[in-house]
Every structure is written in structure tokens, then in C-alpha cells.
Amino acid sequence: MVNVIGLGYIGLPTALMLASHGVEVIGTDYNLGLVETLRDGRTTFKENGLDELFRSAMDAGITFTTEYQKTDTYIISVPTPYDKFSKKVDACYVIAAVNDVLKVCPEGAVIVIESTISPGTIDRYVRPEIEKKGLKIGEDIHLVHAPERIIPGNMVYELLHNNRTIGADEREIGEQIRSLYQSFCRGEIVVTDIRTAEMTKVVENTYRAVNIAFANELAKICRHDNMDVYEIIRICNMHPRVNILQPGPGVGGHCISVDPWFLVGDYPSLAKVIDESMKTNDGMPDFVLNRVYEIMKENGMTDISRVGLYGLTYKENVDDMRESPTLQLLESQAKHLGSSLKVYDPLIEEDRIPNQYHNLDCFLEDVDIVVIMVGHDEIRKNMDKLRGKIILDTRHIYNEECYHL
């Protein structure tokens, strides 16, 4: 039995794919809220193929609980936040899950911490929570790194196909771990030791945050001298060795604009390319924002109130908000002028912030500008219904004339 702890994001779509599987699992997060909700056959978020794999895992005998379980395999999947100020990471959540678990595991128990930490985390802050309990690692513990790959709005599919990344400090538990994880993963697993891994995953996401930084910047250059970033960027990747991605109003989630930073939290003297590439990423939020008074100076514009952005979530297709670039610019807007920017996402069901619309029809008659912030699929249908508007498109989606970062 795996004891999987954490029903977020990253643990529920794991427990429920190894019980599709075969794996008898039990789920465990301290949100009875949560609990009851998986319990009355609901899942918590919107993800493509998510209800689908959860009827699947609860035919298959899944159960769900606020209780950690006593069995030989954990697999902890809690949230790992940064401080803003140092830059680390917050382990936390993560001691806090290791020492619950520490309180009902058999000895010779595996521990697979699966949320994202920066490279020693578990060195500096999970190994002497076990040791001061005066268990043995490698005998009455084993510790395991397996970092989650998998991206929001295409979870399942990269639940399934992605390679990943065993970290052990023993061979024969690594293989154990990688036997687990085949039950489903049809991509290569890679057994490493535990440093490796915890440093892979945060550099995958260091390396798009910096080609993202790069192309941001580009934009901010093309726009200084009035030149076509997106022309220029497709020029160029028509090269067979260069492959520049697309500028954005930001970068959010809970990856990319946050794994990075451990980097530079943890090596400030070295990650001078990593720390400028962040601050870009961050600083494009405000970039937008300042488009934004260039175009109403434009058009001869002073209500700023007529002025809509289109979408809060941090990508396309997903119900995910956190570090959205819509809400960093709102936060921005609403230290000069007060929060009176007008905001509609589609999958923003609940109100989340003042001036939320629910209705596209509603939205749009009641604005002049369109910003359009994420690139859902209802914007890209309906494009149609925005002509007369003025529009800043900062996806580069819109099919007729606009503005541009």
C-alpha cells in the first residue's frame, strides 16, 4: 500500500494514477474540506482527463483521509513556497509531512518526497529530523527523491508519458521506487542519487525561465525602437539551432516563477544570469501595466476603468492562479490608482477579486481596452467580438490589427 500525502495539484492526480494502476493507495491532506470533497466523488480543480482518472481510481479502491496510514511506502507531495525576501525555499510543509509520517511508519519504511526543493534541501532539513528521533537512514528509513515533471492543463498525459528522475541513496531502493512509478510511467526513469535529482528538476525550470526572460527582454528592446519582436523571433528560429520562445505579460505557476529563485537563494554569488532573468520575468507584469497608459494616452483615454484584462490564471486552459501575471498587475495598478481595472476569466467561477465579471458579453460591453492576458480557448473562438475594441494582445493571439508588448 503507498500512503500518499498531499491532495493538491501534484499528489492527487499521482495517488489516483497509481490506483488506475494496480497500487492499492490511501490519500491523505489535512484539509477535511478537501477530504470530504474526493470522498462525495468530486475532484478539486479542473484538469483535462482528471474526472476521468478519478472514476477510474475510485473503482479501482482508492480512499481518502485526514490520517497517515502505516505502511512501507510514503509519497509526499506538499507545498514547498519561497521566501520573497531570501529567495529560499520554505521546507516547512515538507518536515512537517516527514515527521507526521515518522509518528506511524513501520521500520525499513520508504519516504518518497515528490514536491519540488532545492538542491539539499533534504541533507539540511529531512535527514536530522529523522536522526534526532534516533532512527538509522538507510536502515529503519530510506529517504527518496522523485520530483513531479507534469505541467497544468496536460497533467495526465505527462503523468503517463514524461521521463523522470529517481533520486536514492541506496541502488536497490532507487529500483523499488522506479518499479513503483513504472506501474504507470510509460517515459524512461532515470536512479540517481538524492542531490541530483533535487538539482535536475529545479534546473529544467530555471532553463525555460531564463529562454523566457531572454524573449521578454528582446520585447522590451523591440518596443524601445518600435521593431516587430514577433517577426524578428520567427526569423530567427527559422536557424537550425536557435529556438527563441514567445514573450509574455509574466511568468506565474508554481515552477517556473518560483524554482528558479531557490538557485539564487541558495548560490547569490553565482546565479547572476538566473537572478537578472527572474527579475525580468517579474518585472513584465508592470511592463504591461505601462503599455496599458501609453495606449489610453494614444486614444485620448483617462478612465482607466474601461479598461478590461482577459484572464486571471497564470496559462491558458487551466483554473490555476498562483503567481498569476493578471494579478501581479493588479496589485501594481491598485498601489497608484486603486484596484479599478476591470477582469473576466472563464474559469474563474467564484469571485476572487473586485470587479470580476462572469458573462464575456457583459465584460466586453463594458470596456473600451481588452488586455489579453492568457490565451484561453474562449478568447481564441470568440474573437469576433472584439472588434471595435481596442486591444493589447500580450499573447499574440489575435488575428487582426492591434497593439503589441
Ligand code: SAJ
Second form
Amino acid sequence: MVNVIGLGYIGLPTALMLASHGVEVIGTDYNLGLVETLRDGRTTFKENGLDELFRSAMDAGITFTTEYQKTDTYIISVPTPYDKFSKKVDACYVIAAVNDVLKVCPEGAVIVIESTISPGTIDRYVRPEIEKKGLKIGEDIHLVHAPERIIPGNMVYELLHNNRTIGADEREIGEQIRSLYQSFCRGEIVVTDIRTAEMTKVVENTYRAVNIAFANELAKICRHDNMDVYEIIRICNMHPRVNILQPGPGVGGHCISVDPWFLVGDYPSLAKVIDESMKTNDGMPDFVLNRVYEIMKENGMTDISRVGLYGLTYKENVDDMRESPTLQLLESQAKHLGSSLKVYDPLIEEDRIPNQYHNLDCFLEDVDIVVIMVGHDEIRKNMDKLRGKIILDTRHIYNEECYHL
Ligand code: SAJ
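The block above covers the form predicted alone; next, return the form predicted in complex with the ligand.
So here's everything in the complex, that chain up top.
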């Protein structure tokens, strides 16, 4: 039996996937409300294919509880917040989960940490926690790091198909956990050591952050001299060894906008390109706000409350607002003029911020400038409704005459 600890964006799909592929699974989360929702047969976030997977796991007998179980394998997928000032990972939830596992687990149990952690976290924080209880790692307890790689918006597909990395102290334990993931994973699973697994996860997200920052910097250069950044990137990407990502209003989510800071925090004098890239991405919401002011001026407008932001989530077709560029832009604007921009997102049903709309038509009625911050399918299907508005399209999805980054 596997006890999956933490039933959020990663833990829940992983638990469901294991259960629906014949593994006995108990999911544990300290949040009773979340556990009760799951027991009632409802999922806690939206994701393609998640409801079907949930039903199949329920049919297979998955159960949910707030209690840690006595078993031989634990998968920990609790959040790893980071400290915005020190830029370092805060492993408190991982450490708390490991401690709770140690209270109930039998001798020889395997603790798999799936949560993203900065390189060295297991050596610095997890091992000492186990050792100070007089337990011997490799005998009484085995440690594994199996970082997740699935992309929000396509999690279920990627859980099945992505290659994976398993970092373990001992080869046989690594192989044992590889077989567990092989129950559902059709990708290649590489077994390596823990430090390498920690580093590869953070490097993958850092690579993407730096590439996006490069695209964002190109957007600024092109804006300066009125060149078409999208056409330039399109043509450059026809070169066999060039693959530039897309500029945008900023980088959000709890991964790409966070993980690279771990390297800057731990290696401040070495991680220079990464540091500058993160600053470039973090500066994009302000860049968009300045574009809004320029466009207002060009069109003789003075009332910022006639400007509407389309999209509150950090990217298209997800309901996750963590570190979203729209929230960053709103925060920045509120500092200058109080919060007066209007906002609408079809995927955020509850009232989260001032001047938030829940209906596209009402939103469009009340604004003259629409800033497309997120390219949800909804807006792609309703482009005709934007006619007559002044559009600032930060995602390059609007086909007609409009302003760009
Ligand atoms: N973005 C751009 N331009 C692009 C691509 C993305 O501005 O060309 C922006 C998005 O709008 C968003 C942010 O970057 O605000 C991040 O989005 P994303 O789709 O690039 O990535 P995440 O954060 O949703 O998921 C990433 C993935 N990592 C990589 O692709 C290397 C995923 O595979 C990881 O599992 C996930 O982080 C994670 O949990 O670490």
C-alpha cells in the first residue's frame, strides 16, 4: 500500500493514477475540508481528464483521510513555499510531513519526496531530521526524490507519458520505486542519485524561465524600435538549432516563477544569467502597465477604470492564480492610483479582487481598452465580441489590428 501525503495539484493526480493502475492507495491531507470534498466524490480543482481519473480511482478503492498510515511506501507531495526576500526554499512542510511519517512508519519504509525542493534540501534538512531520531538512513528508512514534471493544463496526459527521474541513495530502492511509477508511467524512468534529481528538476524550470526572459527582452528591444517580435521569433525558430519561446505579460505559477530563485538564493555570485532573467520576467507586468498608459495617452483617454484586464490566472485554461502576472500588475497599479482596473476571468468563479466581473458581456460593456493577459479558449472563441474595443494583446492571439507588447 502507498500512502500519498498532500493531495494538491501534484499529490492528488499521482494518487489517483496509482490507484487506477492497481496500486492500493490511501491519500492523506491535513486539510479536513479537502478530504471531505474528495470523500464526497468531488475533485478540488479543474484539469483535463481529472474527473474521469478520479472516478476510476474511486472504483478501484482509493480512500482519503487526515491520518498518516502505517505502510512501507510514502509519497510526499506537500507544497514548498519560498521566501521572497532570501530567495530560498522553505522546506517546513516537507520536514513536517517526514516527521509525521516517522511517527507511524515501520522499519525499512521508503519515503519518496515528490515536492520540488532546492538542490541540497534533502542533505541539509531531511537527513538530519531522520538521524536526530537515532534512525539509520539506508537501513531503518530509505530516502528517494522523485520530482514531478507534469504541466498544469495537461497533467493527466503528462503523468502517463512524461519521462521521469528517480533519485535514490541505493540502486535497489531506486529500482523498486521505478517499478511503482511504471505501474502507470509510459515514459522512460531514469534512476540516479538524490542530489542529481533535485538539481535536474530545478534546472528544467530554470531553462524555461531563462528562455522566456530572452523572448521578453526581445519584445522590449523590438518595441523600442517598432519591430515585430513575433515575426522575428517565428523566422528565427525556422533555424534548425533555434527554439525561442513566446514573450508574455510575465511569468506566473508556482514553478517557473519560483524554482530558479532557489539557484539565485543558493549561488548568488554564480547564478547571474538566471538572476537577470528572473528580474526581466518579474518586470513584465510593469512593462504591460506602461503600455496601457501609452495607449491611453495615444487615444486621448484619462480614465483608468475604463481599462479591463482579461484573465486572472497565471496562464491559459487553468484555474490557478498563484503568482499570476495579472495580480502583479494590479498590485503595481494600486500603488500608484488605487485599484481601479476592471478584471474578468471565466475560470475564477468566486470574488477574489475588487472590480472583478463574472460575465464577459458585462465586462466588455464597462471598458474601452481590453488587455488580453491570458489566452483562455473562451476569448479565442469570442474574438468577434472584441470588435470596436481598443485591444492590447499580450499573448498574440488576436487576429485583427491591435496593440502588442
Ligand atoms: N510563459 C510565457 N511564454 C512561453 C511559455 C510560458 O510567457 O512561451 C509563461 C506562462 O504564461 C506562465 C509561465 O510562463 O505564466 C509558466 O507557464 P509554463 O506553461 O511554462 O509552465 P508551468 O509553470 O505551468 O509548468 C512548469 C513545467 N516545466 C517545464 O516545462 C520545464 C512543468 O513541466 C513542471 O512540472 C511545472 O513547471 C512544475 O510543477 O515544476
